[in-house]
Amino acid sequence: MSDSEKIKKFDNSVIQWIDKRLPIFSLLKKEYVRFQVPRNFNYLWNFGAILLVLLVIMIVTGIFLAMNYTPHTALAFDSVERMTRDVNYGWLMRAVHMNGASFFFIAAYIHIFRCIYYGSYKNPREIVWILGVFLLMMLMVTSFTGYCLPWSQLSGWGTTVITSLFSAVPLVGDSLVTWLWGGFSVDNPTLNRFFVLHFLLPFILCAFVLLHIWAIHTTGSNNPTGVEPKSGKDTVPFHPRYTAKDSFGLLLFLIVFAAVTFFAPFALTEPEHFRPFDPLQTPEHIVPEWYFLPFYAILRAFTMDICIPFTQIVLLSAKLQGVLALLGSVVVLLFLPWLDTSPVRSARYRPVYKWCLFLWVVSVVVLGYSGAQSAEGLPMLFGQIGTFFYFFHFLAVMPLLGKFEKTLLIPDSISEAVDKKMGMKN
């Protein structure tokens, strides 16, 4: 009997006689129970799991408040009072909702750390890592959508702020503004908009998230050495050690995600969301929510216009500056395959990058900190610092230090790797 034979055959007839014509059991099988990965992954490797579990929780809970929200400026925000007050379990499908936002970018980012620590984004795995930072755009964008929703004091300054920054766009800011705004001002055809646009791009998401997978599955998945599997001693099938292993790493994240929702339901969330939106009282400190703070102090970091030698013409104002920057903080992303130039994939064999990682870590925590503040004294310094760091780390730091740096001895296998650390244990 051939391989392909023996994966088509199922004990139960029910699934057999469904596999027969319409194989989806068989490519499950393929794919997730013979699928053949590195025998090393550590428990950073959940986290993909982690947020394939996160993005269903979201639909279901977002469909389920979509059913009870009023998509108009005069009675959104009352909407969304009435269905965590009256609504049978609204308030659990509210608060599951808005915290598994900021439980999502925590994964998120974790997943993006473990990338970039593990070279998970070098030869083969380019569009793999494309496909991610993708993403990660999109993931942005659904959140400040859905962010705008409640039309709360923080939702509706909060949308007139950061659509008011295409204006800095030469020549069609302007119209931009104006196409987003739905008119002269952000009003109802503005709150339509995001509505629609928050309903439907978690499934254009879904799309990406199969691209991505399917592209894994392509390529192989990168492991803790970045050393390529050369033999069936470095791979093991990925049921049932990983489903054991990533199953348990989500319950462990899961029961932190309910202790959140349950007893602190708000603590992520900052006060001026309970407010109905005013438009002629401007709160007294905007901020976004904590997952975009490292970005909102990129784009307030650059506070002169740079302008001719000797002359009051403006080539770039501070303004366009700041968007340019927003922009590029994540665009650069998509070119670290081509930025890092060191054959070693692995930081842990590459003690100075490590340092220089460890920098660009902080440096990323201190954006986030300057961006919780106001764009004064020293936060704003801390906040300038923390941009050019952030910038030089990707433009300057990966290219040379690529060329230069003295990497300590790679395995010549995984399970040459494996072996040693567990006679080291032994």
The other form holds:
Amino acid sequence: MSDSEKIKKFDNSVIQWIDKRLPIFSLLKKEYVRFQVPRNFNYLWNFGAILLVLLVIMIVTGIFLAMNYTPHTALAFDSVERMTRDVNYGWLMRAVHMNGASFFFIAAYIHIFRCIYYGSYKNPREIVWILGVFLLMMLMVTSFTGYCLPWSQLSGWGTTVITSLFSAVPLVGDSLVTWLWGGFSVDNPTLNRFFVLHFLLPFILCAFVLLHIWAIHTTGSNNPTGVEPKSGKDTVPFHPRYTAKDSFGLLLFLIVFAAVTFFAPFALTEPEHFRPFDPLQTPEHIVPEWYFLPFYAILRAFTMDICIPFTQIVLLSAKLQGVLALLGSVVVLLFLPWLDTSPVRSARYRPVYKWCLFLWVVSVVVLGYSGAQSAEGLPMLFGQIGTFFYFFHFLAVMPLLGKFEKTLLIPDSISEAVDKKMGMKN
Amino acid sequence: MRKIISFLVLFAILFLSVSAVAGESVPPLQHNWSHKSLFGTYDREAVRRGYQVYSEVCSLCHTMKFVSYRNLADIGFLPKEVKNIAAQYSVTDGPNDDGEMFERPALPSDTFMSPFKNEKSARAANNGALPPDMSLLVFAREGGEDYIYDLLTGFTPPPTGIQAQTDIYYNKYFPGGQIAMPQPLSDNLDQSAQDVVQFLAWVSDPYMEQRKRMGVKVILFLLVFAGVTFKIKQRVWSKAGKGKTN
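Return the structure block for the form predicted in complex with the partner chain; the form predicted on its own was the one displayed.
Next comes the full complex, and the chain you just saw is listed first.
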């Protein structure tokens, strides 16, 4: 109990009164004021805070949109258009929410890339990382169900394509799809349950965010050197150092967000998103939102059924392979802490791995390109090569390279690395 | 790190520039529209003339179900004019206290009247084709304004090799080339097409000007706020501030 005695009492008597009964101010002080963090974070460490703010923006705008939305196949498209035109500042809420989804993914992908580049998932932060992968999965389901709600051509057909994937599950596939749809096609029951899920999931996501933050505050943050803090010289208190730095980074991010939202709010949408869903008319191109394109390319990369040799009995249909690869592309992330065998965390000191990681990022971009094209010819081939590289990096490069790579000299401590950098500057 | 950041930029550019373009049809030409530039506004005169074209020609077949007569005030029609325009149309309302439906003149709060009773009657009057709703037409077509302008001005006799059919017309900008809509505009074609396209652009995105105005304020605010925050950050991180923070 000596710890709690050490915390200075609050000057404000009301706060003191509350804190004695519910130590919420002590908690905030401990976790966000005095909390010691490495002193050498770069701007890539801003994205956790940025994501938190985006989550709040999405929930607030989403609640206002939900108040004016009608989850019915005959009314959904019209209700979205009505709230854009006839509800005060409906256009603003919709533009922020719509582009917020894209910026949520931009921030999430940068956050994830930062973890991979600096080896933030390694011992002792495995659980932080795994919770993060769960957050990514929830984010994907949330955005996918949200994309369905305007009941446009892309909403309806996107939902049809993705939910139909479950039909690839052996034996129970078709029943599973009927169960998901709540009927024999994407229809009103599907829209209703997607609306419920889209409203519910963000709150579950919030709970996981709390766990994610709890875990990172327990292990302490990683830093660009990947070396754990060793003494007081390596760390600074969270406030005001990182509250100031995070605020600045957040504002820069919001400027870009605002620029797109106010000056090009429809840049990331397709024309088919402005036509109401017609189950009898398939659009020429069904493209998912840009942030799903790499996964969409992985899904389509498989074209050959695997049969028992010399028979026609299909063991693993091309469709099922695609679905498994799609699931695998996210699930594999859960195992990164154990797939990466290198004792060195930060890619800064891993000259070969750095290039492999670069190639992996290239493969993700190529997959994104391929996902936007029709599944044929050269783009299709690119998609297949990209898929191979995506998995090759995680399943072969990461485990093997860690054992053989000659790493650069790691600094003894964070302060040594910082001093060296400052020395070079002067 | 610099390499990686430049790469992320490339990543973004690549994705933003990737757009699925439908094959077969001729891609629309690029035109200059005053409202498309960064701070551009709608040309009110053109939009009003475009409304005239719409109400005299397009509205005979096309619906515009998300727009109300009162919205016309936003492009400069006076309240009285809006009332008069609305009153030219009649709406089926009801049922009244006797349980009967009745006809009344439209009010500014009513949405634009549909030229047909329902989809079936629209198809019946147009040889089976359904004229699309025009409320979102500029957004709902690849190429937007450019495409609609080219379509309106691009009607030609079918080239050799394509058989002329009754009630099917040829337009190289239309996907597939064969369109059920006869050439809608002919007098002063270029001007009328430009006007109606600008009217349709306004209809699709009526809050564009308000959005851009607010965007300027929001971004200015964020820039100033970011500047202040940057100064604070520098102070906090400078050696002078070190003693206080620990």
